[in-house]
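In the form predicted on its own, a lone chain appears below as structure tokens.
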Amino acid sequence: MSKPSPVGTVMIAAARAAGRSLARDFGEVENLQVSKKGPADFVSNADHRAEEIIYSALAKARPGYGFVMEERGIVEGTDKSNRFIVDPLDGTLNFLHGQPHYAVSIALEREGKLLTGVVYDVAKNEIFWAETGRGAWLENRKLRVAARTRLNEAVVATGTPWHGKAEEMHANFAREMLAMTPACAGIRRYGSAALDLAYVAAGRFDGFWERDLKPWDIAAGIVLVREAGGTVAEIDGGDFMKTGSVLAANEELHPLIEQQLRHAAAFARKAD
């Protein structure tokens, strides 16, 4: 069994502390569902509280490190080599509707490379963590991506463009679904990219693709998948930390999923 590094231990503790705050607020959200006002404002406050807990804990433990945070934005540090990438509540829409599937996601980037990732599944009380060279772990159990090699036996996760996105993004997603649905055993949409990637690392999903995500949605999960033996790449060959378009799977399934997504893109070009 591997143990996290000192900075990994700090990140895990910060994720757990933020998760405890979210769990308390989640109980209140369930009650607010029946109110006329609704829970939206409350959830925003819950998000900010969790982020403040993480920021305070990490800034105290590693003064000088920079931050990229969903709510606070970019916080420049005196240490230009290290920065934390933080999503205090991934799966906000689930949280908003009282659905117990949401996560805290924290990654450490060093010299522009993702080094450490922590994803905390709050409702299930599961800590997924990984560090480059130390493997990927669920608590003290080592993780490995699923070994399936046939796409028609694979369950693949994805995320849909949300309300307000450009019409073309929704049309592109529809084409990708049309290409993927008959090719694989099943498609799942659970609403948390961080957990989707963690579940790929744990072998619960065989693959995952989604476009237009933010760095804090995917950074920690990417470390998990890589350290669990999986392959992560930008869907169209670019830099996923810039485009937010990511495809993750084992080495055998990755090109098969990529091929189906390329079929969807080719269909779109023909239609034009």
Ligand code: IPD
The other form holds:
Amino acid sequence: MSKPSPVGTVMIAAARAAGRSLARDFGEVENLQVSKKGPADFVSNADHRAEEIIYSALAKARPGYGFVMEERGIVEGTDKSNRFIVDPLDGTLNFLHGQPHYAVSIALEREGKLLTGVVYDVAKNEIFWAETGRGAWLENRKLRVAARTRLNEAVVATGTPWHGKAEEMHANFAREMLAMTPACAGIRRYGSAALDLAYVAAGRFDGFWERDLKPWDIAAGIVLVREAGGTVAEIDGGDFMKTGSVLAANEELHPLIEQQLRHAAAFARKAD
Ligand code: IPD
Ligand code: CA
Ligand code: CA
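Given the form predicted on its own above, what does the protein look like in the form predicted in complex with the named molecule?
Below is the entire complex, every chain and molecule, led by the chain shown above.
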């Protein structure tokens, strides 16, 4: 069994501490569902509380490292080589609706390269972690991406655009679904991109694609997929840390999913 590095150990402890706070708040969310105002403000506070726990734990253990955090934003460090990328609560909509599928996601980027990733599924108490060269792990189990090579046997996860996104993004997603649904065994939309990537690493999903994500949604999960032997790329060949459009799968399925997404783009050209 591989052990995380000292900084990996600190990141796991920070994720667990934030998870304890989220779990307590999640217990309250159900009671709030029935109030007219709903639990939205409460959840936003839960999110901020979790981020503060992570920030203070990591800043104390590694003073000088920089941060990119969903809520607080960028904190420049004196050490320009290292920065943590933090999503304190991934799957906010699930959390808000009392659905126990949400995660803490923490990555470490060193010299511009993703080095360590921790994704903590709080409700299931599952810590997924990976470090470059040390493999990807779920507790004591070494993770490997699924071995399936046929798209018609594959379960592929995705993320849907939502209210407020540009109409073209919704239309594009509809075309991608039109290309993907007949080709695979099933599509899933569970609502946490960090966990979607962790599930690809664990072989629970055969692939995952989503557009327009943020670095904190994907950074930790990317390390997990890579260390589990999978392939991660930007859907259109760019830099996924900039566009947030990501496709992850095993080596064989990756080009097959990519091809279906290209077909989707061809539907658009035909329609013009
Ligand atoms: C969201 C989740 C979701 C994805 C969204 C993200 P949040 O993150 O990862 O699965 O579809 O695009 O914004 O808002 O819950 O941190
Ligand atoms: Ca997120
Ligand atoms: Ca979030």
